[in-house]
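Only one chain is included here, represented as structure tokens and corresponding to the form predicted in complex with this ligand.
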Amino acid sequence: MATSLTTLTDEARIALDTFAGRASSLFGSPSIRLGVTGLSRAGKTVFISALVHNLIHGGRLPLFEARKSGRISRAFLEEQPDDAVPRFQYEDHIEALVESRIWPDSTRAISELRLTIDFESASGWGRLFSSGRLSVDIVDYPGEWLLDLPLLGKDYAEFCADAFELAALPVRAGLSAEWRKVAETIDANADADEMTARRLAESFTAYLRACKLDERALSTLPPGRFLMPGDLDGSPALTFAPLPRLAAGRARSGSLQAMMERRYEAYKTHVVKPFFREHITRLDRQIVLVDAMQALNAGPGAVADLERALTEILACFRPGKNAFLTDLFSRRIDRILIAATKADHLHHESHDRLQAIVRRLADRAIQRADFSGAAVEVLAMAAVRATREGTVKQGRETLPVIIGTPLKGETIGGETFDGKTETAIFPGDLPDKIDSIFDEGAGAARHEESPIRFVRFRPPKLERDADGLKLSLPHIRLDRALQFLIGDHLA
């Protein structure tokens, strides 16, 4: 009874929200909500900062038509529509990137920004009818939270089965051994006990954390709040874990299984669903950022895991398949850009290969999700270009290199960098036969020699123009991304 009541109020609220959204676009300036989607460390915060900076500061955007043809008169930040959501700290992020040349911290909570663009329509017809103003609302959030969306379609028993199946994979077996050992000793039908629940949740969280470390770079790690709890740390809704050998049918009242099941459902109701409802279902356009470089660097097991996470997450954006989710969508996403970020880690000769790899990664997800009616494009890009290109002569050979300042503590072939010295690095080539990258059997347990040499660079030192003003942040194909995501609204 209680659950059906929540559902009812949920839906009533969404209907109201949608009405309010339409009304404001009838009477105010038109607005679109751009979803910046991506797992943790994919580059969401950097992408949003660079996008806004380039629009506000007249960045070089030759492939963004409205800018190229000089039709944008002004781009500026405006008050955001949702009063209860913190503002995206744009100025702080830019200060960090441009002045201190450090990357922003991992995002711990949700935030929002409204960017408004004044433009002149390209056609006389459009000039007559369009207000010449478009507001773009962008939301930033911790990537881990995205991992929770697939849980909405799973009950506790399915969550447990999936968790144990994943944990037994070669790439995870070692990392999960301790948690599984603890879990094996537990009788799901025993009396509920807080200390047991805590011990299991802690051990399960430790396993998820180990999977996330750089050298493993695994992606499918729900529940997301176990890794990024925000203000829910230690609450009952976060103190649960998968149990082995569940009782068939209904769990005995008062048992550990009943307790875990209730908490799992509470997590979905109070944590996942509000996030999904308030932020995901209201999107018009979406960019999905994928850090393929990190997964490639860690080996085929990590690549397969990234593909799994993407497929499950994109399925949640699919209209029409899952009735429960579809009902929640108030709008329809009509364009989706899947973008391989951090392409500045590779020489441009490899950009097409990176794009092909991400296309292949997303392929199954796109097919399974069946985004009927939505245009989907794939792109290799860098929101902030931290390197430039050059060549180095080695004997008779001329090697293409990338030049940048590796972050302090990064290593390559035994050399450790100090965070100050500019260095030329031969990044290696991505293989032209991409099948080997996806062959999980090949090097799953131990990671194989990676085809690329991957180091993180500091954000770039900005050039100054003749007047001594700093130019805007350099990028790779950010303009193409912009054209696809909002270009048609500025036509």
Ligand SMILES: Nc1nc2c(ncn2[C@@H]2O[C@H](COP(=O)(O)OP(=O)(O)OP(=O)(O)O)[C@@H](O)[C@H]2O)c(=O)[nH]1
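Having seen the form predicted in complex with this ligand, please provide the structure of the form predicted alone.
Lone chain follows.
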């Protein structure tokens, strides 16, 4: 699919950009670009902050071979290479996590951070030819923006048809009713009118926002900038919406349909395509964070929608194995990690089931996309572990529990938490047979009988070492993620 998103002119510009970047890196240390994405609240900001904090502060990473063997001498932050891209505000996010014990703000736009690692190669041959330094350029961007990329392969009529088809699904019909009611009153062939266009765009955006709420947890919500407009807020490129009953053939000049088509194409040209060309095509490695917990909370309709979104996201990457000559003009993503986040919300006995659920979610995407030459791994993890495990007696039963401080306002069984009190919670078990989660009929019945509910916790209070220094952020399988994503470059 990714090849259909660009023209020959686009590919030529991508090749020139890649060659310029490769040429400049010949005189410095080797570098790789790691893309970090996921839909909102999947934990992108937390993942990057925890990754950097553990490497800089010597965190426990037993499955990250270069750290385990003592071959990393230091890790430190450097000035990022892209002056036009906002810096990922690592220090602010760590202050929020460690000092204030609040989760940092979600990703709202693209940002970047350069982490440099000094290491010793594991082999004599490697020590002879390796510089012993690797720079990892971490690129953080919203998954909602990635969901815009399929629009590059669709004209306005296809966009409208897909939008109305999605809006009519049972899980969305009630949320989209007001927008569809407004749209049905509009004559696409009527004269273009700015206030009509604005009313339609606002109604369509309100529908998308309603889909995004926690209790709905829907994921496939293009155009992504409608939810995260940034400095484009109010611009004509974001003042369009799908229309029903389009005129056959070419739209009449000066009509509302012609206006909407023009703005839709402007959105693709000036917003979506530059993001793809300047950022996605420059990635070497990619991690996609998936908040399956939120979808499971919302029910089988949300799970099906998450699967649809993940399929579209993975189909937009440019996977493949890099070779020396082709690498000068074209980057390929040769490793993709799909990580189920917030594993600390479950007892470890359910981690394999969570991982199996996300693997099932990704299966269709992996089958549809051409991932030849790229390694794909699925992992259940928590970049920051907010809970610890324990057991409680209930009658004759001993129940496995997780212990942490629920966020203020979280509720279980009618009890509302104050955000200060540590509590032991039995999180429940994910089903042994995960097929019921993906069968919307069976899944809906099961959700009604025994809904899966997870609460959100505050970041943990960090322990201190003998000298009184705070230890690094605790995690679940962050070391495995690091080993897969960059371990081979430190061999």
